[in-house]
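In structure tokens, the next block holds one chain alone, the form predicted on its own.
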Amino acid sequence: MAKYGKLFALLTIAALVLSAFAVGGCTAPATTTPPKTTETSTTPPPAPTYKLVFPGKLTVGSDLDFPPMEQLNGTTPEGFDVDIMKAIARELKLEINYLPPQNFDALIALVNGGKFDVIASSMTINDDRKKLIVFSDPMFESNQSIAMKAGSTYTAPADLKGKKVGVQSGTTGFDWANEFLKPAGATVVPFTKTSQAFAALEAGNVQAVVNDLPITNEIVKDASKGLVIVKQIPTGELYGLGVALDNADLATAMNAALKTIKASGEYKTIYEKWIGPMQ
């Protein structure tokens, strides 16, 4: 008994063993689930479809005769335009380019022409000139006014018959004068630059001045001229940047920019450092 009880456990222990292996191969392998991971597109941003002059560059043209929103600080340009310019196109990743100061009347012709990007000149949006560009959303309000020198008295336009007005050719303040002025008996005299309109007032070349309000705010402010406002003219002008009727994308894309400026308060820095605490 004891051999064949020896022969039996050996046995037992064999088919324990294979149904071990046996139950092992019918088991799954285990698996391991690779980390999920986050892929970066590499899709490049769409092309702008806006036209510029200079690749790289928003090239503007401007009077550059009109401050505190543009003038010349020697040979480089300055002022609230400029300065929210320069903030555009950062914001579209361009090299800002001042060309030399344009003729404004010239301006509207000169950018459908393709000799720059933008007109950036303090230019009141209107219909009329909505006709022959695309202006961007307003960016800045202004009213008119009329400069005489010092103890000069204004209370009608009638107290300007038989007197010269200076104002700069191809303003809206040019046209308010046509309309309210020269039917009162008072002659307007064309200005290529503003600062040339003033320095006829100055000499008493003319007698008054119509201009935007917050330029002659800016040019009286200096004492030594001896020029005072004798009216301030509730226009409610809004000045817009203006691009070529076959360049709106542009428009577009700098809309775009300026909300962002004004939204981080840019825009009320820029304004407040130019012209004043903004109400």
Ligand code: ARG
The other form holds:
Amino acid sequence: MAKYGKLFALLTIAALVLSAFAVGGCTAPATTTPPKTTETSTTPPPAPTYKLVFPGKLTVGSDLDFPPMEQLNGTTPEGFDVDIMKAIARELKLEINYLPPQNFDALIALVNGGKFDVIASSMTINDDRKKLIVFSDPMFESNQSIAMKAGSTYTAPADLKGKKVGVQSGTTGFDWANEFLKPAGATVVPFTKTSQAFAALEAGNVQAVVNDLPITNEIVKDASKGLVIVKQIPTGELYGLGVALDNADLATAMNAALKTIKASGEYKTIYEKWIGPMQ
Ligand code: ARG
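What about the form predicted together with arginine (ARG), after the form predicted on its own?
What follows is the whole complex; the chain from before opens it.
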């Protein structure tokens, strides 16, 4: 019986296929009409023109030592930028692929060298860097800050004369310290990682740290460190995602994804999860 049942099913399918052809044959227009070009037409989006280091994956390079923007939870990347990158990858229908932590001051050379597709590392958009990479639209606003041991006071750069100031190598905080604190007589000490600069501050090996305000805020929250922000510096920096100079189309695609997640409210949810109320 089962055998005949199967045969019957096959015959039914064959009949359906044939009738579909017959119907198609009858209704096919004699001449082909040009595709509609109105805004309401549903032409599929053009295939992406950007390059990817690994097909189907959005491979990210980040320093992953900059809470609450990007940090490791065990070996898992997390933070504001990480959630944004996951959302962007989803919008682009790509798998997110975070590489292990990279040194911040190597990121630009590595993205251009084809090690990863995108820098997502709280990188400030500035003219010098724009010569080396293509930035996405701004995705976050930030300022600088000076942190010192609790009980310290700071009113002007001269207060740090003869003192050591820790910074992360290759950052805008490093540049600010060199421009404003060094001429006042401070010694600027670069560290590979932000956490190393703060460890040196706790240990008393440097007397101040210049670093992005939202991150320093997060670090000094831990009262056991005994650190405070003595000065906020309104540099008005904007963070962007960075891609290789020859891969500008990837920045364009990520900008579209950023727009989508801003419009949907997802950006705000991520902001409030990691940073706080968004005004
Ligand atoms: N915004 C600063 C800059 O662009 C510091 C960024 C450091 N980022 C990091 N993930 N450690 O230079």
